[in-house]
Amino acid sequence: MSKVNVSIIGSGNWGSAISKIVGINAKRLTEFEDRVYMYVYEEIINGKKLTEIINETHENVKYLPGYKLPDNVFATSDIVEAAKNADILIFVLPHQYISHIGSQLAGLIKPTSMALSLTKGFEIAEDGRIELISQVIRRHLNIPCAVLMGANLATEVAGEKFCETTIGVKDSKMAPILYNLFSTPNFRVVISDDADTVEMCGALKNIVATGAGFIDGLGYGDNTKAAVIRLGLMEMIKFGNVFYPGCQLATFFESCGIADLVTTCYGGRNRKAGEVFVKQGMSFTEIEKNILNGQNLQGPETAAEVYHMLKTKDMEDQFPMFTAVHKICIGELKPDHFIECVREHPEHM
């Protein structure tokens, strides 16, 4: 049997951290073919390409500085090279760019490859439908697409700490090869049938994570925090049970759940925004250019995505959490308007 070749399409932090596990598996395993391709979107760096720089070096320097990658991962900036022979094509890009990549892409791929999403956030179509990311891809390549979210800070996976991820497939054939391409001692791999609840957790929790930045821009401590998070999880639930009818209640309590979302109300970069946009006046562009080195927030547009969802339902009271972080990113609302939410949430939802 032909060896299977694996594209990482992205290469941010988190894009960065993930070729480490996906480029030793890859060269470990004799199922798969050595090399693997990283799709990197071209930037000069001190007067030197990026894509000559992690090849060179094995660093990727602006995004995951210090973290050395697999020699086997080859960095390229052209997307359709990155992408034509891979038969499992890893998406791991700010959802913003999803559509464009796909629409590059679309009847350039292997027929029958598969693909597998790490981007956490939603896309509304032009015909005003909300659609996951997973969804999405599929629309404009054809092909199944399994996700991967959970608890994974990028710095922390790229550093080898211990930490669970939960893998959404719906598909039993693909469980296996997923699998293995992820699994480590390091990287503990649970899979999941429950694929869109996987995927919608791993968006949400941005929203509750800017929220939760909120808080500490305003001065509050973990007491404070620790009720966004519990409130924030109980609407997450409720949003799969109106828009996600049959999710499972237990993979709220996956790594791709209620883990994700701790984590990423202490450590996560949606969190650090709140807390800069509330404390510094900064808008979120702003932050993104200047204080998270380039890299992009889900969570504000996660927020605008969500709420258009609810409006079409006419329940924005009914989600006063992700109402709020919405409105208050837009500057509908004033930040210490939030801290009325957590006060005044409705205990029974």
Contents of the next structure:
2 protein chains.
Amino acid sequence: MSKVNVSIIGSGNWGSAISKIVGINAKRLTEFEDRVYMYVYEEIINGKKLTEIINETHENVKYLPGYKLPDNVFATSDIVEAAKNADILIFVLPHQYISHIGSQLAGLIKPTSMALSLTKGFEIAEDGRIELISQVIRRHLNIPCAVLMGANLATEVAGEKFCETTIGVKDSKMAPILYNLFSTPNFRVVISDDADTVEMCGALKNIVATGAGFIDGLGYGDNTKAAVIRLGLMEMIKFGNVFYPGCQLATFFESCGIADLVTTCYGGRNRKAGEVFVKQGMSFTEIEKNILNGQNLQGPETAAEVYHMLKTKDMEDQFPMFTAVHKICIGELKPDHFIECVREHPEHM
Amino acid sequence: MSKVNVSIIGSGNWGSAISKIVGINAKRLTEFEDRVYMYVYEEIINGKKLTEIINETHENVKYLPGYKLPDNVFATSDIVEAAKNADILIFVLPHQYISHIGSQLAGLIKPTSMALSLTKGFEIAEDGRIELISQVIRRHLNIPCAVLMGANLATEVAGEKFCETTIGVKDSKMAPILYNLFSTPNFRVVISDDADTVEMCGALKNIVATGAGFIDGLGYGDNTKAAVIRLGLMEMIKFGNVFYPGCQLATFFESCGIADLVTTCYGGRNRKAGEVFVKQGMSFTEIEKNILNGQNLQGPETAAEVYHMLKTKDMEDQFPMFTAVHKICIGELKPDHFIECVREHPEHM
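Switch over from the form predicted on its own to the form predicted in complex with a further copy of the same chain, please.
Below: every chain and molecule of the assembly, starting with the one above.
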């Protein structure tokens, strides 16, 4: 039997962290080909290509400095080279780039391959509805696509601190190989068949975390933040019930649900950006550049995408927190308004 | 119609914070008698009685320094004077003292009065099962008893930072007056009829928070803590399903559930104690005295009570996190063991 080829499409903070796990498991387990390709968007760092630095020093000095990547992880800036022989394609790019990469790869990958998305967000479809990233990948590549989401701050995963994660996979035949590729003693995988809910949680939590950052920026404490987390979770569940029929409440109790929401609202970059936005009046673009070392934020864009759909369906009133985060992000409302939104939330009625 | 008399039994950090809300509402609303009695366990602070200091300066300098209490809150160290005319008795003592106070008051209160417990914990009954604090109060006083639990760190409530709370009340006739007594623009009350679950959440969260403190003490990060919070919540839900038939899953989504759990695992004193216990090897008694300014911890005792019942029923294996917290607290297991408990939790199987 031929070995399973694995490629990672993306090499930011999270892509680099996950390449440690995938690289080690690919080498350790006989079912996988040792070499793992990693597609890197080329940048020049101190006069040298980032791909060369990674392949020589086994460190992504830009997005995950201080952590060694396994030496069987091979960086390339050629997306086709990275993807063409893969049996498992792991997408871990900011969601803004998924459609572009998908259209580049269409027709150039193995038709028998499968995808796994670690990317959080939505894309606005032509009819005004929003598509999950896994749907965008399936549409472009015509292969099955599972998702991996959980309470997984990248630096802590790279530091091998114990955590849990959730793999959402509709086709149970895909589950064992994905489980084997990601499981380690410090990265505990739980499989869920409610894949759309798993993915939806990963996208929506960044909206809530942006709001939690507003609360921190406004000087409120842990009690108020807990209320934001709770009310945000209630909007996430409602969103699932309205837009993803079959959505199971139990999925919100997995790592992709409450656990990821909590972690993101305390330790994530979208929370931080929300706080800086309020305290320093910096734009999100400036925050990405000056505070986040070029990493993309997902919260404000996801809020815009969700708002677009809610407005199309005249449902803004039913999701006041998602709506308020968007309107504050674009400057239509002052950050102070967020506490009013929490205070008057329909969940209290 | 005669006015409703309110008494607060207890004056620690939380009792003092809640006396601000109750005092202001009692004065503001015509249905309540202005004067609110507050039972204070007498202590001498710099040569002066704490009750006198509170009545003269309107500040509990020991347990809530820096916040003014309403001047209609009257402190007394005479428990019978505090309680005898009350129509609403608010219990907010450490759970270790409830039975003693209950037996002191039996037969000396208005038979038409109602109680509300803000106290978190259990008491071990003669048959080895554990009683909720509201059950202990009902047993001693023979009056109905509701509960108030939520993501309510006392100092933030005193500082009028917005938060939510849950009042659990079995008899819906009691709900409106309790709602009125506690509601403010910054203290948002939601009523639940699933009172036992509301109360159980308030008790069990302190066990989980002690475990979250161990994780902090051992140097793990937000991902691991999120896993502890999630697995702790799963044990709380299981505990409800096993021991409180009729327990509703929706109640865990109220402020008393996930929100309080999150707040307590990040900002609460039981978390702090767990961290200090691991890092400095201090006993919990020393921590109460040296770090917490004499405030009582609930986590270790609640863990002991829950463990007692689990052992009686031979169910330790089904609640490994609750069991591990107890065994670590009493020194039977090393703190390092806690991460093994998280790693091998049956929720992952």
